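Let's start with one chain on its own, the form predicted on its own, as structure tokens.
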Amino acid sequence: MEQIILHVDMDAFYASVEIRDNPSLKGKPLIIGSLPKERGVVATCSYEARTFGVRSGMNIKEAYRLCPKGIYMHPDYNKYKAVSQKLHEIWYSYASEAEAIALDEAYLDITEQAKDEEGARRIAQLIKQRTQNEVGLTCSVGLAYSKTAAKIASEEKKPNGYFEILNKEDFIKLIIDRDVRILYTVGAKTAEKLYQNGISTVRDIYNNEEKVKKLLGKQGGWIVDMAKGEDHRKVTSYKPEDAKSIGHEVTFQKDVDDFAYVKDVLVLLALCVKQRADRYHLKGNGVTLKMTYADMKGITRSRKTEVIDSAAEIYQNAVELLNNVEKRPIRLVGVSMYQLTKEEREMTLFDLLEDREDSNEKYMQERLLELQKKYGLDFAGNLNKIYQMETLHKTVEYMRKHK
């Protein structure tokens, strides 16, 4: 093989925890997200839960109705967190390049360690025996000659698997009678413009190259690629600025109508957006404004500006969109800055004779000052906790109660 992948993925990684640290968890239809009579989705559940058609990303609503009994638990994202780091410290150990997914799943290109076949299946079973003994989880492996080979193996015996695909010729065998959301890049919306003109497996996608590539451009011509077993894309390691944006989003608990409310929310969302920055020493040139109305319609708002570092800055603008969109009932408001950038801003004459850092400082703190007489809570003093989703929304879940 001209280059040998490895993709890892925990089982159930969020369950799989929480079952770790209470052992009284085990056996029973775990169900990490939202509770039943929230707002918002299941993050990941345990497979017990899956056996009564709970999945990722569902309706929490829904998964109630189809799993009343389950146990549900709000997601500790600190624990996991840290538990991920000490996963990725074994798992890139022995890569020469490793590209992190999620917190629970990379792609590891071990061509140089491996040498060979053997010795990469010896490298996969190294992972899964220290992700066993030193962190208490499972994971499931594949090995493959690709990354989407590699991606397909680790999914094909969950959990706890190890699957390999050392070749096209495998890979193709293996798929070419699936369901074409199979394939990477093919999402729901794909799959049913594929659905409709005829085209339900890999083996369709080899019957009607032409026609798939005609229906969906570029993208198609890429899923035939794909079909055939062809991807050449390596093993890339993460680099911060090379997201798209960062950004933070709550969904309320019951629909508001108090644009003021709303951007008492901004100026946390606001600063939340600004602290993720800061980690990757990240700044942005531009704001976008998402939400989502009662009736579930979504939309996004943006603008372009000068280099943003600055809460301030990110609020300010957030505001200016917010003040420009229809004013009716939300369930969501988020908050993202975008093209990332790491290199400074131009100081001008007026940011000199303002000193705009010790100004944009100053200002936020106004805000924070104003939410405290307002909600009487001590937002200035409780900014690390805030930054902590789980602790976000229940904040925001009680100014809207006492707004």
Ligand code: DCP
Given for the second form:
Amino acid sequence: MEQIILHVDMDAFYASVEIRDNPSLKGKPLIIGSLPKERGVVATCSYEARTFGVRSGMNIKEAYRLCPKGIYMHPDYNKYKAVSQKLHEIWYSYASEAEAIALDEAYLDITEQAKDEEGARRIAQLIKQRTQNEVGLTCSVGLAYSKTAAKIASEEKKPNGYFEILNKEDFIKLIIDRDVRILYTVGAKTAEKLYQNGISTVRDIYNNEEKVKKLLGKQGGWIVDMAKGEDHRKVTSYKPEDAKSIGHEVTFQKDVDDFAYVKDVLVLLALCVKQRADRYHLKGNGVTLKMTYADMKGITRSRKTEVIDSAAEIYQNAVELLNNVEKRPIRLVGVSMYQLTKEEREMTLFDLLEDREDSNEKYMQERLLELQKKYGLDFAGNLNKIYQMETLHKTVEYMRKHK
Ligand code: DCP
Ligand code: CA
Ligand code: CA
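Mind sharing the form predicted together with the ligand? What's above is the form predicted on its own.
Every component of the complex follows; first up is the chain already shown.
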């Protein structure tokens, strides 16, 4: 094999972590996400809950209808992040190149380390064992000659699975009669387009190459290649500056039409974005405001900026964008910074004269003081906690109720 690739993916990740830490949950339908009385969705659920039809992304009310006896819990992101770090240590120790694509999932290039198929199998088993022994969780591993094949292989025997696809012929044999959605990049929208044109399985793609290419343009070409088992993408380590944007968003438990309040929420979102950007030493060249209206219509508005590196600038740009949108009830608001770079910004005369950093800091301090007074919040020593998703949501809800 030209490349030997593993795809590792944890089983029912958030749910498995909670079960590991509270064994009395074992064997029960556990649903992680919003609680049934709240607004929101299922993040994930245990395999027991899946037998009731509960799925990731499903509305929590729908999940409750399907599985009223389930145990419902909020996610604990910090815990999952810490677990993920430990997983990455194990995984990366076997790979020359490793590409994490989620907290619970990565591609590993083990061509050099494995040398041959036997060696690759050994590494796959070692990773499974160490994940079990050192982290107390099960994962599924796919071994293959390409990224697409490795990802499909890891799905094949879930949970606690292992599967290999060592060449194109085996790959094609495996997927030829499956739904087109098995192919990477074929999501709900693309699939719908294909179905409407009589293309529902990989075999149909095979037999209608030109049609697919015409229908989907560049993506079509890529899908046809994939269906034939052609995928020469390399495993490349994730570099945070390659991310398209860094963003944070909140969904309100009740629709909101008070835009003064929304503006206040932007203060917290801007601080969160800035905090994440700092972790990777990133600055941005633009700000995006995202909103979903009560009728589910979503909009995004962006502004290109000079290099920005402060919460104050993120906030002020987001406010400008907010001032120019249609004002009717919304259910979600988000802020992100895009065109990320590691560049230093050039000092302007203004920066020097005004001591820009200090004045930006002070500006945000003042905004926070206003919030404290207006909503009766107490940030004292707690500001760091705001950056945790859970606390952010709680604070935003608290503010909504104490307007
Ligand atoms: N996740 C989420 N919202 C989604 C999908 C996933 O919050 N719509 C989170 C919860 C999952 C984690 O990401 O635990 C990993 O997602 P996966 O799609 O890999 O699903 P699981 O690991 O939960 O289950 P599986 O065993 O099918 O991989
Ligand atoms: Ca997973
Ligand atoms: Ca995953």
